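Shown here is one chain on its own, the form predicted on its own, set out as structure tokens.
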Amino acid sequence: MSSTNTGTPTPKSITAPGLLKQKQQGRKIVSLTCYDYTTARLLDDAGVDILLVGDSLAMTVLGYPDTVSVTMEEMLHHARAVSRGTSRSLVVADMPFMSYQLSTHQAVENAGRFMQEARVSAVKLEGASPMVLDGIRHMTAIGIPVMGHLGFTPQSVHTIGGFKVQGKSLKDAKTLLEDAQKLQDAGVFALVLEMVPVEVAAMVTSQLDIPTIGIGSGNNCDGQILVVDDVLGRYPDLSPRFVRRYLESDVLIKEAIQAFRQDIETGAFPNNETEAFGFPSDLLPSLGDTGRSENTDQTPQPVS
């Protein structure tokens, strides 16, 4: 791993202008939301393209029941992880609820922050307003590479009533189609579409130049995303119908860690020649009168 614990991070293999050529080429690209250095590692030498920092820490990691209560320092603390566990994938953060929405100042501001101290590749905002349009204007302009977001966005699940798939409509198709131009005219280099009808995804898809990112959108997008916990099986308190999960961790983790704690209370862990440490024989006797006092019958005395 050339980026890790190196002090001199080499530049990722995967860039924002290589997505493009991704899109161009029709090669499909593969993201997975990520939040800590060793999963990072372990995503980045399976070849995944993008890893995302995501606002979902908040349910999968933090235990809070949405991805409003996560803070910018809980957020930069796993952006700074996952960035020294990686040397090939792009790395883009969610900026979290209210990191971005007072004022475009914040904004760039909070954006920089991401960059500077967790060394990340880009971040993501979610929504089209045009306070959110002029942040993103402000951060490409100086350099900050931005990720979009449409359709189902998690940080306005009060504001939609729950999680609902958007887009449904012909008038909220429309506005979607319209928001989508808008975040690439802004400067977005993808666009997340999370919970759009699929024929809704495919006109986006078609319609931009940038890529699109699909997360229950159907497969014709230019890539997708999931929850890195759900592939997994770790996180069991939602199940979207877009998921699928590649393994059961949650079942092989418990039978694992009652596996250990059967051993332990059987006395067969640790094992005393092959898990643990000896003490010198020929020293053992010499060891046994350590200690000793030359009056035993003395009790010792408090300290004043």
Ligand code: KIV
Contents of the next structure:
Amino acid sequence: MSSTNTGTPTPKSITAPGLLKQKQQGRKIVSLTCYDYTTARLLDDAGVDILLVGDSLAMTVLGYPDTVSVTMEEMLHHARAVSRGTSRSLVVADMPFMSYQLSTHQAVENAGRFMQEARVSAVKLEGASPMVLDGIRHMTAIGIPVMGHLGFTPQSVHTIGGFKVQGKSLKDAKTLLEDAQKLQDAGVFALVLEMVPVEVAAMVTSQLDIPTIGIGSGNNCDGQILVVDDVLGRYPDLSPRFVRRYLESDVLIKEAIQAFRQDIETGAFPNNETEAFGFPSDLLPSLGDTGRSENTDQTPQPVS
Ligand code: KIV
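Can I have the other form now, the form predicted in complex with the ligand, not the form predicted on its own?
Up next: the whole complex, starting with the chain shown before.
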């Protein structure tokens, strides 16, 4: 056992099979997205169970309007940084759009890159198409843990026609329940349910042995995930109703930067005594001569 900053005892490290036990014991799974080393260290230390290197970084870090533009190389770059900052949390990498939809071979190869090059512990894929299910079966067969993702699947935003709740008709709810079962049968160790009605998410959660991780799907899931920038209040472009802000960091950051700017403009920063380095005092008298002898064209500057 190790201990976080708050003194709460936490298990040494989170594993995919450990999350199944967590569901069985009725302990909620705490998850956040994470895209960089410094934030990974903070979240790991705060006791977050799963750090998802979500392709939402396309929007929150890279400024794209949706997730479809982010590439394998960009995802690997961020996944490596998060892995380096993590010692306890389970790091899951989102497989980006077009990195697993072409063939099972392509899907397994790219999942392997996340494991080998970024040293994550699992990957996440969206949907339950026959191709995705086949990819999951192959990955799990060779030892790559996979997380599923149903409901609103952001990589299909252009087919869905916007950020919309999924599973609202009887037919759609039934399809969702069937897809969830197919994903469990294919071998996923956990399932993200995004923007699914509370009652449908509850049914999926009680139907499955594996844990469900909800986002905008109510309180009956086995765990919850949110985008870290939403929780910290530093991504203003979207504010879905399911987000709860625990910090208004955009306000705090702007105030801090304005104070910094003001200190520079007034000369209050830096303080030469405490925030800079002085020349050795015994050599100070000769400093002017040094400038004169080395460069005869240069007018000696008084040292203050
Ligand atoms: O990319 C992401 O951030 C996600 C979560 C919202 C589940 O897939």
